[in-house]
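The data below hold one chain only, encoded as structure tokens and taken in the form predicted on its own.
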Amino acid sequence: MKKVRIHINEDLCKGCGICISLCPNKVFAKSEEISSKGVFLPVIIHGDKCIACRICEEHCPDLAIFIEAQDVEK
């Protein structure tokens, strides 16, 4: 089992939605509010479903997502 923390750097994110569309477990959704940069940022809606596959991190063109994963014992 993994303990996962998802970090989204709002200063780097341009709201492209790649992370939202590529996540196999639908962890992200588009924010309903426009950011100070004038874009709809991704929000974490199902963080507990993240399996730390890092697809979002690897495909983010702005390096705005970072995944921390640690193995934990049950």
Partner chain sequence: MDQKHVHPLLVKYARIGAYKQPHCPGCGNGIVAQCMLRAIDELKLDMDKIVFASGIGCSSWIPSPLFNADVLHTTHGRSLAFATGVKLSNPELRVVVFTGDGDSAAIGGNHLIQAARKNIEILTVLVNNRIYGMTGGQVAPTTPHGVKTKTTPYGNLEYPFDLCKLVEAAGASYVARWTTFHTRQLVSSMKKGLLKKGFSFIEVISQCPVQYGTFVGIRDPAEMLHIFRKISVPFEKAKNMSREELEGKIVIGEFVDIERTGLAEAYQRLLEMMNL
Given for the second form:
Amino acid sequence: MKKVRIHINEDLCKGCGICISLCPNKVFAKSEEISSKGVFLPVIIHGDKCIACRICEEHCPDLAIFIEAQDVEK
Amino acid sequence: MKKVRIHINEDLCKGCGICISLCPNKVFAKSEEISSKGVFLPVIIHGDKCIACRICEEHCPDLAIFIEAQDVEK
Amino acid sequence: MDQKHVHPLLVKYARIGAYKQPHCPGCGNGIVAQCMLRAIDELKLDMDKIVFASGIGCSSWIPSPLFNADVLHTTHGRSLAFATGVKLSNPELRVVVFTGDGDSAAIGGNHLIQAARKNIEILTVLVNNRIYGMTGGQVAPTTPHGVKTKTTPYGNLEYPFDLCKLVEAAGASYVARWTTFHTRQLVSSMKKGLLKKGFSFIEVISQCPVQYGTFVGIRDPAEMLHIFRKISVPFEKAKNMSREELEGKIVIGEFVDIERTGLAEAYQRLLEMMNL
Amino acid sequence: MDQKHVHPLLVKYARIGAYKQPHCPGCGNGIVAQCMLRAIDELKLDMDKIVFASGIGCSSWIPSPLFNADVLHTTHGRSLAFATGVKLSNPELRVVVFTGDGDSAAIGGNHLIQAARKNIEILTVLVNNRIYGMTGGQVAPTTPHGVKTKTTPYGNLEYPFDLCKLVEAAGASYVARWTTFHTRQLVSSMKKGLLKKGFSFIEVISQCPVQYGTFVGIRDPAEMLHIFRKISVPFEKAKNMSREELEGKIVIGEFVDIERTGLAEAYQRLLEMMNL
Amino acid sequence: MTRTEIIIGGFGGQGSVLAGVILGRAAAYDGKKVAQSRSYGAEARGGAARSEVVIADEEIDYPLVITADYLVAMSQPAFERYVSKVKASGLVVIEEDLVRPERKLPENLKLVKVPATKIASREFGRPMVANMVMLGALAALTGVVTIDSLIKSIRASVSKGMEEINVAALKKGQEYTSAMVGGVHETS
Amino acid sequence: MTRTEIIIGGFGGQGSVLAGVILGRAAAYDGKKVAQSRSYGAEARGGAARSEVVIADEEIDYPLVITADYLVAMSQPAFERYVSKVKASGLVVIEEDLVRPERKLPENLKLVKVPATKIASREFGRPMVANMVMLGALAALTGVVTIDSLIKSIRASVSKGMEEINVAALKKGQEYTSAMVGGVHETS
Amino acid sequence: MSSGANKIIEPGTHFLMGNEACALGAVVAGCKFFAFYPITPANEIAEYMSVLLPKVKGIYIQMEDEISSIASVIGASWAGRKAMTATSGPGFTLMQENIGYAVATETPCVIVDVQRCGPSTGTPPLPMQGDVYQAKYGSHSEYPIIALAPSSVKEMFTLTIESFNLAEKYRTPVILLSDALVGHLMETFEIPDLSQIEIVERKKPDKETSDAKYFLDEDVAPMPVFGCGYKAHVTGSTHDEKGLRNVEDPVYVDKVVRALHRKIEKHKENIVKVETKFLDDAEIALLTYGSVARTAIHVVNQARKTGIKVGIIRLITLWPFPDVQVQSAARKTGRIVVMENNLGQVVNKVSEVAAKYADVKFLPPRIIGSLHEPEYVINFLKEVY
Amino acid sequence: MSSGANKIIEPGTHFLMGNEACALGAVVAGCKFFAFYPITPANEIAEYMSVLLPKVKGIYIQMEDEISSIASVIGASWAGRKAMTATSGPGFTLMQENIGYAVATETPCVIVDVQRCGPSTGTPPLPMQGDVYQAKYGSHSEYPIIALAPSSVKEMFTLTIESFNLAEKYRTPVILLSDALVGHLMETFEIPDLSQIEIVERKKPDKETSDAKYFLDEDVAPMPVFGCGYKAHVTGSTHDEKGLRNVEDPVYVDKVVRALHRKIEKHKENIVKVETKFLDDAEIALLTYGSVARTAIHVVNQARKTGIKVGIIRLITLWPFPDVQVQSAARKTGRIVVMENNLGQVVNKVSEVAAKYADVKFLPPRIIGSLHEPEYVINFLKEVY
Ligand SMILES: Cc1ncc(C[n+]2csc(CCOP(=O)(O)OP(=O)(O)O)c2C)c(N)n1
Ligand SMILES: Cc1ncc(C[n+]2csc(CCOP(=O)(O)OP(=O)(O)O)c2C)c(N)n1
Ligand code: SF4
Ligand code: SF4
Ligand code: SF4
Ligand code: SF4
Ligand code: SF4
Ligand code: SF4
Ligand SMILES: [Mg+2]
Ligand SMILES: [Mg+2]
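Target state, the form predicted in complex with its partner chain; input state, the form predicted on its own:
Let's see the whole complex now, leading with the same chain.
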């Protein structure tokens, strides 16, 4: 099993929604609030479902999201 | 049989020697005299051997030579 | 900026103060940028020994200013010619060119085919969004037939280049095509290209949600990525498909991978011979 | 001049006072000129409805001033772009471009591939003497590997284009290659190209006894023609030959002959639709 | 010579330029002379966008804003950058959730807050029409152009299919502020 | 200031320019100041070619021929074009078979005829070295440069393998005319 | 070919961007061919042309670069169409070789340069007036040119038409030197009934002439059109009156260079336009052109109210340079302040022709790349006044 | 990198073509990269470079056109090599966009323009001086340039070296404005011992500097070299001192334009060179440059013999324009006759800066495209004298 941390950088994220749409496990949803930069950020709604596949990370055009994953004993 | 006339235009000919070299029947030779334009013209030495194949005409870069051929009764 | 939440590739490879990508939200250029940094990271290359050149266009902003290395942001269409001067002058430097379909398939088309012919040891990454992004959505030599753009209001009458075919015919040593969906294949192609001793060309079909997206009615970048996935056909499979079957598809894969002495190396050999 | 001894093609098609070809003795460009006049004559085309465009170079002097028609002698490398404006403006005119390997494979390379991609209805005759003739014998993008020229005193380090392959990859409708030895095939190709409703490209390998000849040690133009004959291999035969076997050979023949709507015609259709 | 000068500023993508064009065209429909200019970031992308509109009864010589009568600010940077260009007793309309005016306010400035993005999202599911909400608010507060002309202008300016939603957003903005007319917040 | 000016002219391909270069270089070997200029037809082809050589003991200011001391003419057009530039009492050397001087000759001009092409063809089978025959003739007639320097200059100027035949042609020209020195034909 | 413009343009008040007004003007002038390569801030001209032209049987083509854009325009012109291209700085630079070709071959065409900030790629959306000398000297060697500088959206319309008229009348390329400010500005302006607008059509040669001379006339030679049997020979090489190449003798060079200049010099009076205001009693004249003139007009209007006797001379024609007019203004006022959005270009010409008659001062904008602010200019005037 | 020139050049008398002397000069100056596209009358420079460079570990490359030639030269310069290209008219025009880039990015390089007759393709082998203004204004927008005009084969050698020195010292492209006459002329001249020739090497930045500013210095910023860890960011877009793009705010445009000009203005005194003769008591001054100066010198030498008090001022530097020197000559003589092989270019600058101090007359050659004949000039002088 893996211990996963998802980092979203609010300064860099432009709210494009790619991570939300591409995540195979629907980990994210779009925020309902506009940020002070005029952006609708992704919010983690099912963090536990993340399998650290990094699809979100690799497709983020703004390098605004990345996954920290550690193998942990079961 | 054909009646053939070979026309060489001395104003246009630059003495490149292509007609001389390409003629299958060695109809031409290179003149030994330099012309007033500094050119060694082709001269017809075996006019009778010409078969009007037009190889000389078609390969002359200066359109300086052409063949007039008429079919004549044998 | 709070470094804790900064992507490790940025921390390692981005120019200080240049973390923020200059592209529109959801633009494929950022994905290509990330792939390149990943390829470099995986190969453990020294950024100080790579020169990134680019032309003018959104795609030409990929390394500029983001990459913390020597960056030569040149004039429109000419990056390959500048890069040729760099590579010949110091063959020990790796030279990577980022360019767009306008930059290198329109105004810069000649430099592209000449660089391929010369087989100069440069890796060229051409981001093909099938439009002029930066200038606002005019038709490009890569825009599909019939598509409406800002300057083809009645539909594009021309036909797009098959750039990989063109560059292959010109003589490149390595030629591949991917889309921004195919990030892992792209990284692996980039690694090959970075190591290749000849002209390498990677075409990346990329989403431009703001311009191209507007014209074809797909403004959601994620949707575009899903479409790329769907319409992509591997080269090997495409070989057995008819022209009609391939209509509207993107053929992906590696088309060329050969060995031929590169120009910079040939020149070095001459110099050695002359200066014995 | 004594008209009796003037070539009938000159009498019919040459500009008055322009009978004398401007090329060096034995230059292949004159052979190409004659072939074109012959093709026009055999097709009985009206010279007043043909526009001849060319760039800068010895080969670009083929129609200029010889041909008694509208002649547009343009800037170096750009003739195809000028010609595109002519053809689109008046699609009823036939447009023929004469160009050289420097003119259209070096500086004008981009216009060549773009014209092919657009499939604009222009016949392009590229006279490839594998050198810059007019400027005095510098290396060209068509000069064979290893050859010494005025600017490759230690031998050419680069590789030449296969121009027919390149133009085919770019999208041309008709592509053929001949040499100045193959005058009859050339005339027949020219006739096809003159009638084609799409971009047509004919490459003619031609002798330049004065420049290229000097460097390769063959100054006799006739000898060059004999060599062309000897080293030419028909396309069909070449298909079954290995790369090594083809080394130093010239592959001749018709490589492409397809039908695809040309740009000028596509534009006319649009205009008709818009102005119903 | 009457001369009214307006600045509309925001992030790129919020439609400040389009709002300026629509405002200008509306003034033209009202029979005024109009000059509208724009500035935005590098070519396509843009981090910030600004539109300037000058409206007058006579020929306009200098076409840019000298001192603004009105400022419509849809982002914090736009507010901070342009507020100093507003003349004493001028009016500033801000996007309530994106601009925090606390610090930078000169005296005598009238200030109106409009939650335009919220209104646009809530009512139409389209945050992009916030610019029309702002425009409706401005028109209602100042009468610088007639609402009829604005509606006509919207129809002539936005892409097909988007006319009605923009007009509706305009009206929402108008409604939101029309109650305030004559009683806008004074500078704190 | 001593200043000697020479024009060499002919058809393109006859080597007028090369002859001028060789003459100039020879004068340089003789320790003179030299300026050599050329003109030829369009880029490579050329119908006519001309070489001008100015030889002096001091720095040369104006580098072109003002009035020629000597003219070497290897074609009719070159002769006709340049003969008027030759000063009174100047010398003209012509290619005997290619130039017919009858009509255009000013008074007082000295004229020498050399069948250079014939000599070149006959002796060496190479009409191209006629230019060296002419040069040899000129040198012998005028002493404007030393023959030794000319030979050295040829060796430094022509392509490898062609040195000896050029030197030989030069000598033939020298021989052909050396008999005449002091007794060249007067203008008819 | 009729312009067909009445199909698509209503007279009356229009609210348009300068670039759009330019496109409309072109169509009104009878433009039937437009080639383009995208570049900020000229794109709107092309975008509008791509919509308009097919409606009037015109051709819009996007080429692979600016070099081929102007090339195809020249080709189209010889095929009988009124033709135009538009661009900005870098593209204008790339067009120069073929602009020289158009001058040398006496090919009518219009080139719109919507100037932006340089040097090099610079800052594309911002205005500058850096290309004034380039318009005249951007191509190698020596040649005359006509260049006009619009100050308003209205002039983007009227001067585009004027550009076509001059091009056709004098068989020459004409440069419309706009800038990002005027190009992107939207303004209200009136379009009159199209029948009231003068449109010049190309003079074609008689077909009968056996000894056809289509170039280097004492005045302006009539222009053959391809496909009509004229057997025109067009070359950028040095040529004679028949267009036939002579690249041996400098006499022909001399003839070409002088004939091209003579053609424009001869008609200079009809070509050159300037606008003056308040010059009669002015003690100082603001000399300016293009977008910057907008500040100058404002300033003059204001200054007059405060009693500063300042007048204005606005150059509408930049090339051929209005030396007579500038000298007359110099004589009248004795003091000239040149305002332009650069570090000094037209001011050089003004000094060249008028330094003898007036004190010439230069006032660049406070910040190059932006319009002079009225206050800044007024303060300057107060200082020098 | 040592120039390695001593391996291939002997001091002493040489008899060379101007173009060859230029190539030799480049090698002596340390040129290690030369890119070219063939064009008359510049070819001999390239042909000689292709022979010489490989012998000194330099690179000769023939590119696909002039645009890419200058582009690769700029790339080579950033990769640390002294770099040059050569061309003539049409090619010079095509290079302009990237020359502007080199100015904007402060890239040292040398461009030799062997001027020929235009406009357009014109007459390639004949000389003209038509590109003087183009050298300064050929690229869009506003920028400074350095341009030198050689009058002899010797100066093709010495001024090529000087061009490299200036380029490296001031981080700027330098134009050597030769012409077909000087380029193809062969002359005897002396090459001194190479150790006596001053060669300037590029100033590189300290590696330690954390806050590296490689551009837009108050003076001349040191120049990073690619591959050495400087992480240089080079762009033709408007940028700051670090080279980072800012394309939003005109303030940056203003800064770039002014800094580039300041750099050259500041050192103008060290850059500008003119040569004068007989000016002290002259009642008339011939002002000239390049090949035409050869006639002028001859004429002055002759005229002095006949008692005409004529002097000469020969501009070696054309840009930045030697205004101080010209003004001083104007003040001294009161009468200036400008001689150049065109219809009037430098004469415009002379009028601009000196019309207040002297009567300025223009004397084009009798036939444009050829040298002024001595007699023609003397007759003119007698007339005006
Ligand atoms: C010489 C020149 N012409 C035109 C431009 C304007 N221009 C800037 S980017 C661009 C095209 C960009 O298209 P592409 O290369 O496809 O890049 P994208 O923005 O789509 O990534 C153009 C035409 C320019 N900068 N320089
Ligand atoms: C812009 C420009 N660059 C260079 C030249 C010089 N030039 C004239 S012809 C030519 C090349 C000719 O080579 P090619 O096209 O192969 O024609 P060829 O003479 O061999 O037939 C060149 C480079 C030019 N005229 N214009
Ligand atoms: S993909 Fe990146 S930029 Fe897009 S929403 Fe997710 S984190 Fe933000
Ligand atoms: S790593 Fe994979 S599973 Fe986890 S959030 Fe990203 S896309 Fe979803
Ligand atoms: S081929 Fe033609 S030019 Fe050559 S020698 Fe024969 S006739 Fe003369
Ligand atoms: S026609 Fe044929 S046979 Fe007759 S001369 Fe010509 S080549 Fe020889
Ligand atoms: S315009 Fe298109 S390509 Fe350019 S940054 Fe925006 S989305 Fe990306
Ligand atoms: S140089 Fe070569 S190609 Fe040119 S005319 Fe002479 S032989 Fe022909
Ligand atoms: Mg693109
Ligand atoms: Mg060639």
